[in-house]
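Here's a solo chain for you in structure tokens, the form predicted alone.
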Amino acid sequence: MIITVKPAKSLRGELATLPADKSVAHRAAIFAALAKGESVIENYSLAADPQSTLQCLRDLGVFVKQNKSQVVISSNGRLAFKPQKTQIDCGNSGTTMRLLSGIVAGAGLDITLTGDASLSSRPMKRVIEPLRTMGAKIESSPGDRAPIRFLSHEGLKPIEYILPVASAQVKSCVLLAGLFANGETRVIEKLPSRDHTERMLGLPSEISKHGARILKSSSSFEVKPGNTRVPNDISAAAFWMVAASIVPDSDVKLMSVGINPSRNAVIDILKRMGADIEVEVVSGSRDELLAEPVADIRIRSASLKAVQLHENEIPNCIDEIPVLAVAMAFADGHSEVRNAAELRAKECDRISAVVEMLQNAGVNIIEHEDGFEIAGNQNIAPKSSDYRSFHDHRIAMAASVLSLKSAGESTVADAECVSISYPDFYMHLSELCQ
């Protein structure tokens, strides 16, 4: 599907129905499957990736009932999985495959996790290695990629694992596998990554004398059922934060957005750039069923200045970097993103995709192995272009935001990929542009 995006004179309005947070939704469903009893999840994401997680849980023998955005999960606990298939399809979802790898390995199930062509090209060595160290028997495709076959074993042993990269998915995979091991598994995190797993499960943690965070799990830890509500996704909100900042005469309000401290760097970065952003923390019962802070966010257009991203904030904003690059194009001065090589291992090589996107618009950008440099100018008039999405939802949406500032109409190819995380993106774009 090719989408045509027209330049916008302003963006105005309120979005109350942003997509639910995918990271939280995945985990809420998976953790409910580990608990003995019934759990109810409200505002569950209807995007393709979290739906893949629900189907995978069904294929593992877990009762899952869905009515629009409400999901009911009933389970007999972490030792009661009864796979209905020998091959379980994770679709395009790396989170699904990496988190389920910890559970499948821990439970000693004899099944294969598969995915689509994009997922099968992404690195899985980062979860396979620690799971093998714990005693899991795993066979993989060349290059330690999917499909991944898990074989039954005699049980996992606990390990102490120092994360080689700041990755919430790897951290979560090892901690989830640790829930099946006799003894304490310790994951040591030198650079912070998203903390949804430990926050939602309530896993014990401590800080080492060197400042690293040590997270712990074991088979004695009880995962409890309960009722939860998923906040709206800050990664989806980031596209409107940037769009409203760069398009003149804009005023946009985003409701019930999750502002988890390990996810909200995009707000701090845009504020450093001079963005006009107001964050009103929500109190009361609207979204307090999870241990996740929530806020209403108002953004008005502003003059932006260049920014350099710090190494320790890269994991906190890794998914927002493509659209932050668009903001950098309209910020006066020299912006730089480094230590972000992880972007090359996403749904596509997001570094090269961002470079091509901005070059097509006439922006001066230099590519590095671990990032890029942008010579920005708030008065730049981007050329209209025919953008490639690379079948990556975040690239498609970033290109669409960029197109709002172009001199004429631009197109985005294979734009249907936005359904992976934000099925209503183009409908919301149309509403805000009216």
Contents of the next structure:
Amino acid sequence: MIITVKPAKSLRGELATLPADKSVAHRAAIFAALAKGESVIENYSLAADPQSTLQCLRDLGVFVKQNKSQVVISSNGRLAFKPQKTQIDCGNSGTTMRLLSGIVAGAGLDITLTGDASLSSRPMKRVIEPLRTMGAKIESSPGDRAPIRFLSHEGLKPIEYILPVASAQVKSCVLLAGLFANGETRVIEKLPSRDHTERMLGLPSEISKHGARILKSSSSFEVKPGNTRVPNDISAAAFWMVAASIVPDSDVKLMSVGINPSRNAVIDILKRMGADIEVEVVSGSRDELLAEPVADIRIRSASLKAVQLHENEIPNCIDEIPVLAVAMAFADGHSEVRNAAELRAKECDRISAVVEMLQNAGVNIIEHEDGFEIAGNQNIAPKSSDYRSFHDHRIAMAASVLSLKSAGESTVADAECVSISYPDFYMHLSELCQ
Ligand code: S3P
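Got the form predicted alone; any chance of the form predicted in complex with shikimate-3-phosphate too?
Complete assembly follows, chain above in first position.
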């Protein structure tokens, strides 16, 4: 599907129904499947990735009932999976595949995890290696890609694992596998990545004398069923934060957005750029059952200035970098994103995709192996362009936000991929645009 995006005079309005946080939704469902009993998840995301997780859990024999955004999960616990299939399809979702790898390996199931073309090209060595060290028997496709075949084994042993990449998916995979191993598994992270797994499960942790976080799991750790509400997704909200900042005369309010400190660097980065952002933390009844802290966020247009991202904030804003690059194009001065080679291992190579997108718009951008530099200018009028999305939802949405600033119409190809995380994106775009 090719979408045409018209330039916007302003963006105005309130969005109460942003998509629910994908990272939290995957985990709420997976952790409910690990617990003995019934869990109810409110505000579950209807986007394709979290739906892939639900289907995988059904295929593992877990009872899953969905009514609109409410999901009821009933499980006999982590030792009682009864797979209905030998091949389980994770779709486009890296989080589904990497987190379920820990569980399928831990439970010793004879299962192959598959994915679409994009997921089958993404690196899986990062989960296969530690799981093999724990004793899992795994066959993978050349280059350690999906499909990944797990074979039954004698049981996992605990490990101490220093994360070679700042990845919440790898951290979670090893910790989840650790729930099946006798003894303590310790995962050491030097650069903090999103902490939803340890926060939602309540896993024990400590700080090493060198300042690294050590997270622990073991088979004696009890995963309890419970009722939770998923906050709205800050990664989806980020598109409107940038759009409202760069399009003049804008005023947008985003409701009940998750502001977990390991995910909210986008707010701080935009504020450093001079964005006009008000964050009102929500407490009281809307707070009930929430897995994570939330806030209502109001954004008005502002003159932006360049920014340099710090190495330790990269994992905290990794998914927001494509749209932050759009903000940088309209920010006076020299912006720089480095130490972000992980962007090349996402749904597409997001460094080359961002570079192509901004070059097509006439923006001055230099590519590096681990990032890019942008010479921004708040007065540039980007060229109308036919953007490629690379079948990557975040590139499609970033290109759409960029198109709002062009003098004429632009197009975004394969724009249906937004449904991976944000099925209503184009509906919200037309609601907000004046
Ligand atoms: C996610 C972690 C991040 C992020 C992805 C979701 C998660 O990936 O890019 O969209 O839910 O754990 P990495 O942990 O591999 O960096």
